[in-house]
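Only one chain comes next, encoded as structure tokens, the form predicted on its own.
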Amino acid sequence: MTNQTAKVNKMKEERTYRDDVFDVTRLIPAGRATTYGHIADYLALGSARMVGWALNKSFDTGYTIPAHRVVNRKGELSGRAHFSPPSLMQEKLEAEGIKVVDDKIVDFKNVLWIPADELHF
């Protein structure tokens, strides 16, 4: 194995944050929704507000991130803003049968999904 092979193998197994994030934010099952905290919480990684940051990236990955299952703690939609258009989040969460009014999750602690609860491993 040449050095830069060895150094490409070694890249590729680097995790980062926001890997994390992506990868849990994928298992948040359809109809169902989390928030930012408990995304954070799990990983034990820092802030919502980082869970947040990471996933404004999704948008530019080419990859399908279900960001539009994360809601703040309140199960208000406050990442619409950054959906094209917003309408969007909303759309996509009525789509999966979850209700939204005035961009808030009707019966948030019926959809709510605990990462920390849910998955074990």
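If the structure you just shared is the form predicted on its own, then what does the corresponding form predicted together with the DNA look like?
Below you will find a single chain and nothing else.
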């Protein structure tokens, strides 16, 4: 067991705001997308940066979550650089029926999924 694995196990034991972010992200239905701000608002994180930070660490923790369905408020794939290859994010979105042009979701408001509204919380 590597230090990395031990670190992951520790993170799995302790439930932090990251787990909440992962949980909400997994609830996003295929073909839809949401924003960092809406997730931050739904979880009352106080800052959208925390959501992006949590998703960034999600790769390190080994969690497999549809992070490609989370974009910034303009519908831009601002997190694509953290995928390997970066084009993977767009490919996954297009595979789910979401059209992406110039690293931006086409008709974003139509595919926007708001947790606070959809989950009736």
